[in-house]
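Okay, so here's just one chain, in structure tokens, the form predicted alone.
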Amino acid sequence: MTAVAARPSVTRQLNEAEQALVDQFAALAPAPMRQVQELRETSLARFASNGLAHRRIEAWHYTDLRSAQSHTFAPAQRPNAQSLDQIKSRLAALASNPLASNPLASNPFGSLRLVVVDGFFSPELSAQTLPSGVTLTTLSQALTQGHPRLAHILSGSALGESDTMLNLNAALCADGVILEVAAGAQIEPALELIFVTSDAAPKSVQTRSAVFVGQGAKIRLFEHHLSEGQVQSQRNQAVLLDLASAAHVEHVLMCAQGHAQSNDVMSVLANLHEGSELSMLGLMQGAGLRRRQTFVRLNGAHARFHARGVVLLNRKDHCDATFVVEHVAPDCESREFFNWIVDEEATGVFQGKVSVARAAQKTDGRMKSRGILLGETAAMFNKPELEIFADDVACGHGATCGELDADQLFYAQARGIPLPEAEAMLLAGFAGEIFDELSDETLREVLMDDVRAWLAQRGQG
């Protein structure tokens, strides 16, 4: 019998950008909890085996981060008082600009703000008091002093555990906020997480936050991402949402347009228990390369997850909205509906995977992506996917891509409306369909103002 030689192991060579990220971990202080330190080391090893996300990873086939990031910036430092004062002054000046898409310039929501600057929580820019039933801890405190939920936060309940950028985030995250909402609490006003990247210098940002919502509790959560100035950044940020049974969270995302050469990866990990509801609404604008990936697990019966969004892209922006929704319990419902407006040489990517376990009978899951391409060089990739092991389900998906309706444009022009205004009217209506279901008129107007501002700037270009 002929012996078969053992296959030699193959170790992938890290490139310059990836090796710099691995070296950043070596400079971190060890976590005081052994379990946490081992978890971070394991996450780093997983990242090192795959490196930066690239097109050979199926889930990243349309978004090649490795090619876009040839080098890694130095890790961001905690902003000093001078930097914070500059941000305050800059934001005050923006308040007088009616086209400024900047949530810090004014606060139409009357929300309680928690601000993270360059990856570090800023108490100076944040609300000084929180309502009864809400407690706040920073991730940096948890990493140095310990926290009972820290291992859970870093592991993300195994959601997205194979994603190389989430593994990198778990290994390198330095700060963020941990919010815990007591059972039965009905929190008003909204809680607002604002992630700001300053223009002090090019930087690499790794931050992770978590929101734990107790049984039967209800909150509104606004999440904003914006960049000040015109400085490149490489951001890898994650937010964990954990909803106990019968909890209800209304989540609103707003991403302002950013630097054309920046890379921005935003991850959401959502764990839904019995009877809980998570409703997500988003408005994203381009920022070089941007990916918003959402991993959802419906763990308990009668849980509901709804996500709706509008994405506005121009220049050479690349924006990827990816959803991975796991139905593991019966009688659950999920929805993902997105409208895209893609101009110039921009590229949009929508990926939606709905997985239905054998035990998840009577699942109701639907997803739809609709795109309008405004130029011959604009591109849109849609990849819906269903993986169903149960036999009593109602699941479906759809995707469309096209141009503005020529008949509608002609109809508007025949009534004396110039072509640019006619296009803007139709595009605003297309985007507004996503926001029509909002009962909050102030929020709907804020979102539509941002859409109209983007369309106006497009018209000036």
Second form
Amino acid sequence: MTAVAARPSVTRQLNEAEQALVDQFAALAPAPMRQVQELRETSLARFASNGLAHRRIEAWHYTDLRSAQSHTFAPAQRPNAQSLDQIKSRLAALASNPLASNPLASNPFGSLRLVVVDGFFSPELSAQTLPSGVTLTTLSQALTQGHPRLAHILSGSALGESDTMLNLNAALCADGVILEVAAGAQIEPALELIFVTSDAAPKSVQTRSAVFVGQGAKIRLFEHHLSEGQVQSQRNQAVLLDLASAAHVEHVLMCAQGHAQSNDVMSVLANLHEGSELSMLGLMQGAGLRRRQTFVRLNGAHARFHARGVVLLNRKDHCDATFVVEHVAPDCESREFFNWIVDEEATGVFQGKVSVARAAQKTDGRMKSRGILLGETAAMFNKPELEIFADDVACGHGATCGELDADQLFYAQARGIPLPEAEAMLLAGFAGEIFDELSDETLREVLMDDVRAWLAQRGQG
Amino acid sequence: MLEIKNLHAEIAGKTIIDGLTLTVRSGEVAAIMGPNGSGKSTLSYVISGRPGYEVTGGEVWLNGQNLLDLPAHERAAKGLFLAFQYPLEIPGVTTMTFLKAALNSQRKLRGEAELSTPDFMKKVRAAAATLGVKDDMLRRALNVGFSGGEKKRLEILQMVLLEPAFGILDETDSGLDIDALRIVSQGVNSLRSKERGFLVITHYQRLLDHIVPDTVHVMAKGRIVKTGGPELAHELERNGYRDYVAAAE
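What I would like now is the form predicted in complex with the partner chain, since the data block earlier showed the form predicted alone; can you produce it?
Next comes the full complex, this chain leading.
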């Protein structure tokens, strides 16, 4: 009898960029706690079996990161004093710019800023005191000294487990901000996470942050990603949001245009317990390749998740907004409404997958993506998906895509408004619809100022 | 004075306006009546400069200015106003914002100072009051969710505000109930003056009971086939367009 040796299962050969990421892991100091180290090793092994996200992974079909990243930059280092000074002056420059509607400049909200530079929390640039009821730890502290929630943070509430970029992030994340908001705390000033990269060499950045909002607590959370300037980067960052029952989070994302050759993956992992409410509002521009992927689980009855966003794209930028929403409890509500303005040779991707488990009766889910393409070479891909196992639900989705309406343009022109102004007015109106329901006038104006600034720059180009 | 001389225009190679000549003096209200497909709406679009229409011959002059040389927004600044048959909805742009942009853009094109917000508000509120346009409508997105009557009232409000030298009303009576028709007509009549001319395009004589024209023109097959006084509208109401269409063949 001849034994036939079983062929080992074929694992994909990693390409150079992927191997460099695996090597980055080998160079990290192992986490002191065995459980944590094992978690990171498992995550790395999962990443290694898939490699960088690519178009043959269905969820990444329209956003081929592997093709865009043929080389991996060295991991970012903790910024030195010189880098921090540069960042400080950049913030100051923003403040002295009369056009800057950027809240960083005037900070009309009196928010408490927590600044992450090149993936590392910077105490020097951040608020020195936080309101009572809010506790701050950094991920690097947690990794070296332990943290009761560390395993939870690294496993990402079991959201997006199969996502190769999240696995990579769990293996390599070096720092980030961990905020814990005590039960019942009503935090008045907004907590503002600012992500900024220094002008030091091109770098790869992996951060993981987490915000735990206690029962019945209420916060406003701003997340800002500043423009990178001249130096490209490869960023893979995650934010975990955990809302205890009846917690209430108003989240605002502002994401400036990234470098034309940068790759930027932002993941949000949101876990919503009974009666909690997460409302997200976003204004995003593109980058060489940018993906904002939001994984949401509505875990307790009567939870609500609302996301509204405006995406403004030009150059050859690529921007992907992907939602994976799991309804597992009854009587929950989810909304994803996005308006896109895609100019020049840019590409927009909207994917929304809403799944409704058998137990999630009375789910109310709606998704809508509307795009206006301004250039003949601009492109938009919409992929809404519903997966429903309950029988008493109201779920719907819609996606439209087209040019500016010629009749509307003529109507404005017939009233004396020149074509470029008419276009800008219609586009501002289209974007503004997303912000219509905002009760905070200041915030609405800040967002609309940014939209108008983008439109004005378009008019000059 | 609006002078249209031997105008020819086509859409996608199909002739719609076929040698139309018409003069409307300042202070005159001229009505154009005609059956469906006679080219009435096309005429209003060609005069106001809507893209997609090719003028293959002729001229259109407003107070000594050749309109056909100008883009649509400059025609408006020269004093031309078109009240649309189907006013467009502009989501996300409040009525107030749109009106201010239109007024100030025209003023800028004419080299006049832009109106300050308080002056503008005063002007809008005064015009709105006469037309029964509520504040709430001014704060809502332009024409979005407005009834047919509200949209038409808003067209007239825009005309009152922009004070054009010449107004074209394209089937302003369509979709109006009797009360709205009266309000709209009063708005138009309030603008009648010896400096301002109007071209009123309509299917029915009903509107002309409220806005009494000085002249009535019958349009068929892309040109004017008959001109008369207000009594011509009554004759058309009784006998229809059939004889005129047949004669134009």
